[in-house]
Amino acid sequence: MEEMIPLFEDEYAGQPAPKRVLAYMQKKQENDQPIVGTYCAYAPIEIMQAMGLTPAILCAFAKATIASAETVLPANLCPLIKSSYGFIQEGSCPFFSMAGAVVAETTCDGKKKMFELAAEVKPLHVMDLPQLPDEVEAKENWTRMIRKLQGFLEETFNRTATDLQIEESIKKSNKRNQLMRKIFDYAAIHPPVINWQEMFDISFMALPYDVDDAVPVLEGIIERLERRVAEGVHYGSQNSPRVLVTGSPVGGDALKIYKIIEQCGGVVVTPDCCTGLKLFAKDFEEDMADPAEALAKRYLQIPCSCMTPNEGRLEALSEMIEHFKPDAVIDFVLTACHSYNVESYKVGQYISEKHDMPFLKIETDYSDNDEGQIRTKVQALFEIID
């Protein structure tokens, strides 16, 4: 195989993705562009970007801060929530330290109660997320929540955004999303010419970056991926098991699931989670009479397990299976993430019956104690595929 062309050609190539983003945030802050912390995919960053604010994805994926969190929070809580709060307690998340305020959503009960504690440290605005997305009131209520967020940000940062500026922000996000889908398409090639680490790094960069800054970077990445195609370089082989990973958010210490799949000889062709394709999968409707309604309509289409019923997740899985042609689906469920854990049964049935495809549920946390068990399960899954 030819030498792999790096997709990033900057001083942070090969380093953890947060370093590149942190340097970007620091530059934005120096240029009088305040930082707003976010925890979830439902945060409408277009509102922030329309008023010249920079969204920052806050730290939530390290086991190192969980012991601190457990001095306050119950030990049997989801590791993502405990890690998030541990970072706040220790003051060790640079993005949280930089943020002038935090935007949160009522996606689960554990998060809601943790946000009450976080609000004692930093100005924090909670958006009441409708969780019956097919009900007629959902879009109207979420539109109202988006406008309330706009009011909070305008008052907190003494900035405003007109509907025209929000519409421009929507159109920019659509441009970014289209480029991101084009990049993910390189994983649909058999064998793929992009790997999970690169998709993760690009996603981590693309979301908080101002779209005007992100587009030239993304276009450069596409050029380098085209060079890989032309030179016949790729990851894995024709026989490498192709895996779609769905479920709970993946990052930091939870990246072990991707690493183990790769160590077992597989390739991740679709990271379907909040830190993967999910956020870029669809565009916003443009030129609606109310741009906040356009935001509400799109964000309510995110198929998180907090929604009920969550048929959109099954439809999205079918679309991804058709496009990326995986050999198996692995459902990654964080311990005590009850909605994803319960929904796993329905997802497993759907994958088996609709697509006649091997399905494996992995329930784990951020520790490395169970890596051997996970590796054994993944190896057994790959033996079925063979």
Given for the second form:
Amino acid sequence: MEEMIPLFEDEYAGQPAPKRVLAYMQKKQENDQPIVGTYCAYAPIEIMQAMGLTPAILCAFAKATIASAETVLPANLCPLIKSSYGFIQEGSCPFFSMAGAVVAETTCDGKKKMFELAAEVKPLHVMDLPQLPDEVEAKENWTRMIRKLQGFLEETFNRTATDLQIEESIKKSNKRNQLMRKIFDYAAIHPPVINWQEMFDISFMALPYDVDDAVPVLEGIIERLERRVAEGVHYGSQNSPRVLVTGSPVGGDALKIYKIIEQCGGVVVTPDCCTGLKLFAKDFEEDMADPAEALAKRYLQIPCSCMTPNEGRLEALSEMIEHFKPDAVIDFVLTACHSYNVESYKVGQYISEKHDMPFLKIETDYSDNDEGQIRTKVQALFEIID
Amino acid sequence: MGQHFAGIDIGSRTIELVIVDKAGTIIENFQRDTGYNPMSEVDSLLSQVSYDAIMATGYGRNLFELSIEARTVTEIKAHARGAMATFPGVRTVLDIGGQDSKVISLSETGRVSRFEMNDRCAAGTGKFLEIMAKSLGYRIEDFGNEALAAKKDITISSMCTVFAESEVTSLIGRGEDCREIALGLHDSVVRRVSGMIRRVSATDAGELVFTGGVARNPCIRMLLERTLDREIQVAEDPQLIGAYGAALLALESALQ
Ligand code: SF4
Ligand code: SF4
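Given the form predicted on its own above, produce the structure of the same protein in the form predicted in complex with its partner chain.
The complete assembly is shown below, putting the previous chain first.
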């Protein structure tokens, strides 16, 4: 393969994504921009950014901390929750240590109850997330929760945010989202000129960065992607199976799923999860009378399986299939993630019936002892395609 | 003329080798235990035969690919191909092997359209039956017939191998009939795989072919037919189907 132009031109190029973000956070903290930890895509980071706080996405993807978490938590719990809690308990997540407070939401039951334990370690604010986002009350309630969060942050950090500042923050996020979509578009090209690792690293950076800091980096990335296009370099070949990966959040040790797809000769053209496209897929409505309502409206559109019904996920899948033209869909389900696991049946039916596309569900955790089995499944899926 | 094509299925328990001629007819076959050093078993098997092209399948296929120049194919495609050649009317394949169980749904033309494979646990696999036979003191070869001799079955509620084993121990302790326990254990495997069959092939169209070593177990066959209320087909040597399919695929790719 020809030489790939690296997308990041900094000293962290080629290193694990968290290093870059950690260095950034440290700088922010020194510049009097305190850190707020978040765990979920529903955390309205615009509120934090509007008052000069820096959101940090907390560690949840390493198997290393699971053993110690299991001294407190049941072993048959989702690895993401165990890993998160293990980091808290061991004090080994630098992001968590830096955070002055943590924002949590009532998503799945396991996480909700884990937050009760985490609250003993750090000031933790739980937002009551509506589970029926299509109900009329949902938006109103979530708007109120966002305002309540604002109150909590104002008090904890002794800062304020005006509606004007929130509106500004919304506009900035829209700008970032547009750039992110433009970057993901390079995966829609046949064959793709961006790979899963790059999409992951960029998402990992773009979300917690102050948009003013992220924009020049993202623009630089787009420029370099353009150069790749001009030079005709790409990942995989014309025949590489194109895969849309949907489901539970993917990161750290769970990245094995992307790696195996690549080792089997495939390319990931859409990472449809909370550490992928999900957060950048849609914009906020600008200049609404109440900017908190604009936030609520957008956040409730996240097609998370904790919601019911979650028809938005099927619509989003159709849009992504149209746009990224995958050859197959893999539904990645973390062990004991009941909501994604149950929903998988519906997603599978939809993909086969509506799109007549091969579908594979892979249920796994962060350990690596089932890699051979996953490889067989992915290879068999690819055999169906050709 | 006289060209030979080999298919080798390197499973977790056994290795099968099938040689076919240009017409796809089996001319030789071999089977042996995988043992602790699969590659040396493979080498000694292959030294007995000659062939023009070879295709490897089974969970050891990637290991094989590294040491010998050979193309590989997944067990799923190999079993589908072998079952199709044996029973042209096949639309669903159930393969229960040592470590894995899988259900494959085929299109009318014999292409794989969907499949499901168990996750890492041993429930519903040959391994499960092996462990249970041992805990009841039966030889695995006799296990199915012993279970068939039971008058009634005892429901085993644990799907997990470890829990099922202790359930068996306590049933023995309570003085329950070993054959009845055996029937219950067979039933637990059948419950598991029939769920997979219903998920993967929603219709009863075409034939259901049962492949892999466990297909030789008469009790599993009987219970499956009863549970699914449909006839199942089993080849004479069901454990050879994967290697046979691989040999046919070696032949076909050589002709291309
Ligand atoms: S999957 Fe749902 S609960 Fe999990 S991070 Fe995403 S939005 Fe939050
Ligand atoms: S992966 Fe599933 S179970 Fe785990 S925290 Fe997210 S929603 Fe909850």
